[in-house]
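The form predicted alone is given below as one chain in structure tokens.
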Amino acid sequence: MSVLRPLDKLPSLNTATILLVGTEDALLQQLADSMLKEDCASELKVHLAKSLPLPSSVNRPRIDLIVFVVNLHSKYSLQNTEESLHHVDASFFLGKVCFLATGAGRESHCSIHRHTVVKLAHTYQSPLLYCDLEVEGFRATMAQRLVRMLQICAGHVPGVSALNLLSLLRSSEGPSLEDL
């Protein structure tokens, strides 16, 4: 058990992995299945984790992405990512890295504000996207989106890199943290 690092295995061929981080087991394997489902030239691969560090004793292939869902309807998501940030190279965090916020439809149901996720990926500088993982035709869309962060933080396509994708999005941010 130890901190995760990006590049302390060798990548596979023509393979990406995603690592989705969170403790709502059945919207991470419905988001996994539905990336599954998306048509990939690389060979895809999904794992799922409860909460970081992952055993030492599972031979895994190298995570190319990192994706931390925090269900905004539960203070124990928000405490669970938190807790996980804390066995993730530095490195993983220049590009690598975003935070999915799930449940923000029903803010009335929310025991997280949305601006305490804003202010986590802000601290992380790390994308932060929202979906409704409930919902079949939002959480399809963001597996396509996913499947294509993932295809770049992989290196499967020409011309973009993770850091080319960390600054596209950062830039179509809305106002920084400051404006606010």
Given for the second form:
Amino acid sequence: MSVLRPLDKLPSLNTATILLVGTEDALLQQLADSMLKEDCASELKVHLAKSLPLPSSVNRPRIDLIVFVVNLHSKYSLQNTEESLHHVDASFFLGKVCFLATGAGRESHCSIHRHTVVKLAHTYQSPLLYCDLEVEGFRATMAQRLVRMLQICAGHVPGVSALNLLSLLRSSEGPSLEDL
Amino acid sequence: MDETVAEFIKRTILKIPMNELTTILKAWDFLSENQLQTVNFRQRKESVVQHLIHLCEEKRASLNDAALLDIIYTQFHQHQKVWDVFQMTKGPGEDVDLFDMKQFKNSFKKILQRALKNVTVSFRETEENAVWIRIAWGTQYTKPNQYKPTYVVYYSQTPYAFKSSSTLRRNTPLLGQALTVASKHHQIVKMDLRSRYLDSLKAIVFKQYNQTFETHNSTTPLQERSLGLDINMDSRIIHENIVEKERVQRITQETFGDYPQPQLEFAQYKLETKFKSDLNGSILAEREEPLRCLIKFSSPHLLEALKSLAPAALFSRIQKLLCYSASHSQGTQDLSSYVPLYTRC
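For comparison with the form predicted alone, provide the form predicted together with the partner chain.
Once more the chain from above appears, this time first in line as the rest of the complex follows.
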């Protein structure tokens, strides 16, 4: 099965699993460490992958949230993300996928225009977050946000579902996106 | 003692930093222990130097002694010079002669002195069968310029010699000839390696860098030993591509070895190739002349930077390319078999 489906496995008790997909291994590792430092009622599991499809040999739990980390400094990173997106089932995009763009702070090093990523996120109807993962403070804040999102996507927050969260995040985006 | 010699010694000693002064003077072994003890090294540098010059005058230092001091200073400060590498070859069918240091020195000196009447040649032998040669160049009519010498380090058991690059380049052919004839070789060729670090050049040229010896109890599992990740990795973090990572790590280790790499600062590659195309009318394939390009890599420590490329998941064929070339110790090669060069940024 080379396509990731959201509901093909049974959830484990009180466990929330996030999959970080990105080419920058060091950044993913640091983000994972920051996330695990957060206080969380659920048990967290972080999976790091360079690209999809995932190797089938690994026995993994149900994935609750996929975060695609795009490094704005590297065209290869964007290309890798676009290719990986083909291996995600459409039903994942109902709130369980999120894009994270890093490196926007250093404008001179950016080889991908911001609009490219915005358009990508718009095409896949998923939220786009910006964070400079190299900066400790920003990373910690983003880790907090991701942990909260993960808890909602795993269904551990009563009354809020992933789809609710998605529509909440989308309504805060301006109408300028329609011009793209 | 000649005034020029005194001036030369004075300038050399002034170059030496205070904390190395006693070590270098001891290595020079010209002034006796008693004499050195009379010097108060805690004074200001000018006074110390004055005192030392006075002692040298008493002992009647010659130009040779001064040259020896200069060699020792250079040996301590090797990285201040840029070193080129030369390789000598014997002619076909020549026997391997036993190396006689005395005969080499005499022959070398004689050849230079026959060509240019005014040269100062000094020798200092060190361990590992190496001899440091210092040559101060003059012409038929002018005295040798002691302040712009050329240094050559010749490893007598190998066909390699390292030469410091100097501004007086017209003497290089003569130097090459003298070295070749004195060491009983046939031909000398300049290699495409240049560096400030003699140790790195030695490591590359004598192939000392990639020796991975199988240790007796290498029973630590591959994952722990070679992943190079934090030892206290959280067990809640799972790497999906762990097989791929291990493979990359293994390839890196096989190519580079476990030991610190020789310090390369830049590598330059010339590529000359023709293109072949299946489609008719490809612009590149129709060219008459081959395509030429020059690629230059530079870094404070090039090989270590390349070694860390793979674990940083920026694996590229260039890495393997450079290792292949480095092991053949030639920077310029016909790379047409590696077209297209595959970069990821």
